[in-house]
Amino acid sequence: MATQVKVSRRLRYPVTVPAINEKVTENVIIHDPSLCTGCMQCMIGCAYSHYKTYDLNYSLLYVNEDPAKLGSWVNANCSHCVSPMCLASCPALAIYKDDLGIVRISALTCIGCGICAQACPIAIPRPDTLKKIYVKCDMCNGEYPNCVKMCSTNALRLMHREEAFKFVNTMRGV
């Protein structure tokens, strides 16, 4: 039997990260290798979710296979860093930490050159070819994120930031 894990149905509150002074989102979204099988199903809800497509391109999070353990997949989605390198190295002041904590691009201000895309760490800002600006994962205006919805398997789950990071310790055998 799979555990349950109690969360929020909205986020309500940044997380203040100890001598950083920082604001963080409270909740980050968690991939568990062991449990996906690369359905891409939270692909599908993210670009339904923000296009209103089932189209896999206009997704804000990418699920590949895994070229060191083939059978096996990886998620990569945005992790609202304490420190986004994505919002350093924008040239036009576009990317923004709202009061939640979530790092957001303004579609206003972007002018698509795509530098935090080449800044992040996992090149999770993609670009909106239709609007020539760059996008990426905004935890679903804050409430709770479609992708994590739509996975049936419960491969990426919505956790407290402390409890993440204790259970990717444990998954990494750390």
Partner chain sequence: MGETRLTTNSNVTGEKYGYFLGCVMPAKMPWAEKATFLVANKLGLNWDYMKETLCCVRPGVWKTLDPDTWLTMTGQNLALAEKQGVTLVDSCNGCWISHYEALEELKDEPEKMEMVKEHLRKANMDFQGTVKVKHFLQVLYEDVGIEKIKANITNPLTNVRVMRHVGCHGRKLGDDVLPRYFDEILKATGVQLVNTPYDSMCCGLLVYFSDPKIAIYRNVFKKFKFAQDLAVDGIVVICSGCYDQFDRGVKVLQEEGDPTGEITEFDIPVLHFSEILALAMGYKPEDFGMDVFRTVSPTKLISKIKEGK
The other form holds:
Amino acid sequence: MATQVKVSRRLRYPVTVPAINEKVTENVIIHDPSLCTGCMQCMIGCAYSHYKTYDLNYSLLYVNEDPAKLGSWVNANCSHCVSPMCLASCPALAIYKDDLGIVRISALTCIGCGICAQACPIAIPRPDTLKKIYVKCDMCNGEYPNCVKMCSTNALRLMHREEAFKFVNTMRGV
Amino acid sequence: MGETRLTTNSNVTGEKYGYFLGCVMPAKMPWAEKATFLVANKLGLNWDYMKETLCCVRPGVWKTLDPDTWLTMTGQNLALAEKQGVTLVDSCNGCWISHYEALEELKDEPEKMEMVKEHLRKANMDFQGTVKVKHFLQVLYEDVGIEKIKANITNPLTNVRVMRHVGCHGRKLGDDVLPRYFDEILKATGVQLVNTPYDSMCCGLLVYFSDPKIAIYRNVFKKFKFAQDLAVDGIVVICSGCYDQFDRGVKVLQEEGDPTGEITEFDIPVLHFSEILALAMGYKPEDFGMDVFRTVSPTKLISKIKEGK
Amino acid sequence: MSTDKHPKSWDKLIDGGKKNTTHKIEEEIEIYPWRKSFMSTAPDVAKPSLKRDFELGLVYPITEQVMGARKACHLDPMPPTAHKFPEMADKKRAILDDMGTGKKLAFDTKKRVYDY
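Just the form predicted alone so far, so send over the form predicted in complex with the partner chain.
And the full complex, kicking off with our chain again.
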């Protein structure tokens, strides 16, 4: 595991905080709402590649209808942040970054408390009720992600991180 | 992407088209099949069936299960088209995306191409990858041209109001390609297009295997609720897969009723794009059996067209 | 939504999938409660249509009723697809066997059932 442990001394009771490994994945998954039709093919692809089922509840990314705009869709997918909130919040130090920069939850050390889901701004980690741990996107282990492969309209795209940042900013009108 | 599409109208007559039927068209919408042939003949295209076709290999199912099998089985259809010396034309978005994407992928990845060739050779089939794949809309808009279509329209359907549904895979090349062609050709026939917020929403076929409740009560129901509220004459689709899903969804909604209890009757017909074009080109509904073998028969629309004359 | 049960057509698909599987997962769970549940490559809902891929080469069969409808639409009752040319479906089956797809899907191509 890539995380080293350091102790924060400013707190009243010393708490171990994982040092942040600044390595990030080269590409990120980007969602373009103007093209999305809500077919949920990405979720099916994700559920199938990880769990061999078409059940949407097993998916590791989420498509929901935009409550602000009828017929528009929002997609929540992990961006494998530079300094992930989930990693910082984990009390069991089960979340780590691997060599590729993919943020992972260790199935062996996870205690299933769910703090990571609360810490994540878009609540990406979800409980796996069978294993009683939390699971999250693993970027298909660095291969071409199945959700992007399955997207029927090119709304989900794999982009270089800097390019993606610019793209999202223009989309937001910043 | 743009290189594979033709942008000139020069070789309209020379190209030999093979119409790929797929699974749904021959078994569930024979009227659309007939209408497509009427339209193609009227426009003077060198048009015939592509023979001995198999399922396009549904990308939604096979691509998740096993991408290599998907490529090989799509390769079988592509090899058939190549052998028959035709340009493969799909009107179903699902079939089109399957053929188009497989062809692109095979061209990009020589290893996969070798694998596909190897498997097809064992079945005595030869495949070089020289075949062209086109959507029916591309044939109409790019090869025939909107002007020629406009010139052939003798009976503009100005009193018909329709909602439209292009389908997810039709948006693969961007909104500027197939969705625009769809709209412009429909406008040329004179029909009034009714815009709703759910125009671009998926029909629900892709999610039907995993959650039928979302597929029917969210996707199909929301579309038909708008259609019912706006009292349109029909929902125009180009994709046979979307028709299949709408048909199934309407059957379920008719049987089990509206979940919100607001709508008592679902009587909006789902129309194929070719039917509208055939009607506008002066064919009568009887010419292609418009009211045959449908869940919701477009009787109102037929009487409206006849009165309009 | 308001109804808890699935639409009938969907239940039919699931039943079709279960009927074509020799391995009865529900019974096995009762017999061996501690055994890890097994996920087959093809989910139950997709099984009937995948089976037809092997048998027919296409998803929907052409029945008498469809033939009548096709005649009424001024078309040839039998479409020029693999329905009319069954040798193409044979070829497809040969390719699938060659690729070992049946084995991957746990589909016994001779007995025409899912068996694992």
